[in-house]
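The chain that follows stands alone, in the form predicted alone, written as structure tokens.
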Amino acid sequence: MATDGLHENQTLASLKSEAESLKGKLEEERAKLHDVELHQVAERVEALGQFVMKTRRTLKGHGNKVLCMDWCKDKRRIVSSSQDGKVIVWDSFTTNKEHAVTMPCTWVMACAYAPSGCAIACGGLDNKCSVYPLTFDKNENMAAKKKSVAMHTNYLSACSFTNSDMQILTASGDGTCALWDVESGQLLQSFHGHGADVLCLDLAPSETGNTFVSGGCDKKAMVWDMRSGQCVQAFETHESDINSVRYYPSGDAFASGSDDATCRLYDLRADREVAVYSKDSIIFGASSVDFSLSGRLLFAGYNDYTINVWDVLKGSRVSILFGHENRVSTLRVSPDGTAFCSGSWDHTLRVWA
């Protein structure tokens, strides 16, 4: 019997080494395709002029760290969630609060606006994703209409509606992502492949895009096919947890922000990392990234309370924005590209333009 164990260990070791050598070969093949750097190609592109962005609105009302936010498609409303267990819907023009929900748990790490603007989804340490319909009846009890859609075996780290209100995609600390039917709460597809907590996800921008990208504590960014549940591409060049992933507006690339204090750009067609956005002076992790509408700028929120703005093509920093008094935890560009909103551990959200 003991020899069986020995055998198993040996085969496991040999399989492991075989997998490693195959990985090495793949990397070699990838390297052969690597002929030129992005910033070299972009040398002929005109440099960006001076631009000024300021805080235009400050949204105050959360009693603790703001952990997540999302824009409504109407380009005006914002939903945010916080460590105090509150989820608030804001009018970003007037800074008024339109709805507020108190969740049964603290640390509401994920929130999302439905494409129709008629519902929000949120979740966190309750391991669930709950959907609340929004109405303008002031006396209505929102909690009574709550629908529990997704159930994970660990905390919910991110959620996003697909192109309709009917399906929701979730990422969790249990190492999986999942696609759910909102009406029935049924699990439509699960995505296994991450070796640790999944921290973020983003849906491909095209209407037909049936792919999404996720990043996690295993330092991997993975691209998934929603229909098959298979991982179609994986990238492992970060040196620490990936906190945020965001598709390039065309859908041909995506950016990631990590605790290793860098942001990186991955080209899906070239199947490799094409740019690293970092400086020796930046030593704190990037918590959140998003592209401008044109895709020329990458906004990144950091744990040193700043927001850095990167020139995507040239790889250089074009601006640094100060204002938050604690780490920036979430950041999203508005749907029309005229502004972006950041949320912070200083309990506030700021709208910049």
The other form holds:
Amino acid sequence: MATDGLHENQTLASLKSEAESLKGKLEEERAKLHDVELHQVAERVEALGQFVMKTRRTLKGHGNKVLCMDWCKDKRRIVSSSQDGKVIVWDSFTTNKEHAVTMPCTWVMACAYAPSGCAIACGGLDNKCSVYPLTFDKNENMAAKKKSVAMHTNYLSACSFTNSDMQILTASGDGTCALWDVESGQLLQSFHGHGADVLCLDLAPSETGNTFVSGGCDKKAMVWDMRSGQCVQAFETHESDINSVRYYPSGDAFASGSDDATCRLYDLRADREVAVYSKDSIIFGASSVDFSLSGRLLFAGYNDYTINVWDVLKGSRVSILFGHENRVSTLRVSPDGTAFCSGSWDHTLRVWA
Amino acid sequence: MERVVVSMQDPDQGVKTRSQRLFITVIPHTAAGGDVVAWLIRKYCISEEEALHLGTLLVQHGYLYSLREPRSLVLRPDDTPYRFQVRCRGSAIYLTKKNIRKQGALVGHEKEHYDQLHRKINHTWDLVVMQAREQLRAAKQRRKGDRLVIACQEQTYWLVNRPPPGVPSVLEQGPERSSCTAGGVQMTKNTEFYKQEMERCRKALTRARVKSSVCLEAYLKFSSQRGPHDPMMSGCLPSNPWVTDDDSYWTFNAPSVAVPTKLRVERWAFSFQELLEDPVGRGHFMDFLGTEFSAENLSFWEACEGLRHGEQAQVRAAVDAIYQQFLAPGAARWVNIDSRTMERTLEGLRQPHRYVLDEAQLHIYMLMKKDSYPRFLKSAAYRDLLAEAVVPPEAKRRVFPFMRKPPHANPSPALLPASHSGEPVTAASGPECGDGGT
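Pass me the form predicted together with its partner chain as well; I've looked at the form predicted alone already.
Time for the whole complex; same chain goes first.
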């Protein structure tokens, strides 16, 4: 660039302050088109009635903290992973365990079910993401067919298959996200831009299916173009680590949950934060968030062992769910929206409906 | 949490404290468990259940300790007296006393902790030593009340910080994270990092934005349209499987069911994406395109999806196959792309990669979305589908719980024949589960 020569002698500090002032200008621009608040617009909407959700299934079997879970597209099977390295596949409707594998590492913080339902992916302190084809063959050892797909230089915090069993997206404590080809383990694209550990990611449900959002310890949520590896949008309004990000069902927005005890909603077209879900009595961080099918409800699991249910439009809390006896570490709504599953450091998973 | 505890101890607005009679001694500055709960309810406008939960967390983290049963880390909503733990200083005094008593013979982890504390509260360290000495000297003359308080205080402190084996510790953390605030930065924030940040900001400044009012209205519209289709908002027919243990809902809504439900057919009209993502919807749309002699458009789109999400090693072969079938002059299922897009696509085919057909694919997608899709929704075929769609009857409430059958097992997708696992799976096709759900 023509200006490179000018900047050559600038110190790091002056670069940093220049970046800060640019960010300030960006916030000003974003504010110009902000003509109304969400809760104002939502005044016309009917308030939600009495909300009753109970634990319908409790899955016991992990010997240690449950760290992550994911649903199978069949709406009833789930995969879960824990601190002691165990990864279990359950039919949560019958509560039967169907598969179990022990990873060679502890703190398996990420796991995902393949779209076909025929494989699972997981990883954690081993800095890798491995794919296990699911087999019911008594003579086959699941660990034998394991494929090592992703290699990071720090722990794996999140992973997700894209639209097929052939590609995996990963997020890592090394500050990057990456897209991998499952069969060959080839790195297809890497995403650099976070200033600290990346803790979570979610794929956009858009029709042209090309973007995803990630959240990290740098308090930033970043939206990426999967093709080019470029960050197309970034949001920095949280006051602490972002533990979880999830797209709103229409794909036009996403929610985030953070250690600052708030959840926030960011609109991609308006390019700004449009709602904050918080309460003075909620003082522990939110570890995981997900929307109900219509996007009206936001479920958030917290480190104070509870799950808070928020009215996305009105910004108020609809309900608080007790039950877990330790931190809620992971939470996902089922693919058909009939229930959601929460995993906790109390070694159990619960399905609520 | 500190914020909550500080406001609780506020002399005007905080929890009422009093001197509490305990057996024959009198302890000053105690608060009854019930008062703590009442204060939390008032201050944060929460229910009693939530206040109890929050209060118990404060006890578990050592901010409050019980004078009656210090080993029980629960907040009791009665007249059980509690006191506020003096953070940091309490444990510093304890360890300093031990240090003085045993002439500096603190054990390993205690020494470490001692040093850590020393660093943390350096400026008040003299105060700590003074207090420790004072406490030791006065120990013999210690009033029974004070001794009781200190014993409870210390017991709680160690219960929280060094839980006995088998008891989960509230202070446990996940694996270490590096963050900006902790100062443990893994990524060097070098000039490159800031230059990239500024470049992103500059690009973002020129971005086209939409007014908030427009964006937010869209949420209202989306939520009200989808509300009846959201089981958590509107229930589901015949019943929610998780509530009644009856999985007929899944049978009625199986991925490739013969007769779809009314709600499902309605959803196909919400968006083109919704239609394509449903294998049944997509199948009917393909049939409709067949009647208009444009089915190759959808087939082309599907083939491109397969390329984009397929195996890396198959990319070249897939591109070739698609070109031969859909793009080459005289191709069997030639698709009509505008000349400019075709030119650029052919150019790109010299260096095939998985995104090389993106432009052509998008062109055909938009063609179907703007042209064929609206016609499909107005067609007799769609009207008939709506008319024939089934509305499952609501399950009769079972009066006697013991009449419920145990939930059915059903075959795992992983048990299906091998043909499913090898091929690239496109967005809409899912495992064929639930069809034989009996």
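If you superpose the two forms and keep the largest set of C-alpha atoms that fall within 1.5 Å, you have the rigid core. Residue numbers count along the first chain shown, from 1. Keep in mind the model is a prediction, meaning the values are calculated, not measured.
- With the core superposed, residue 17 shows a C-alpha displacement of at least 2 Å between these two forms.
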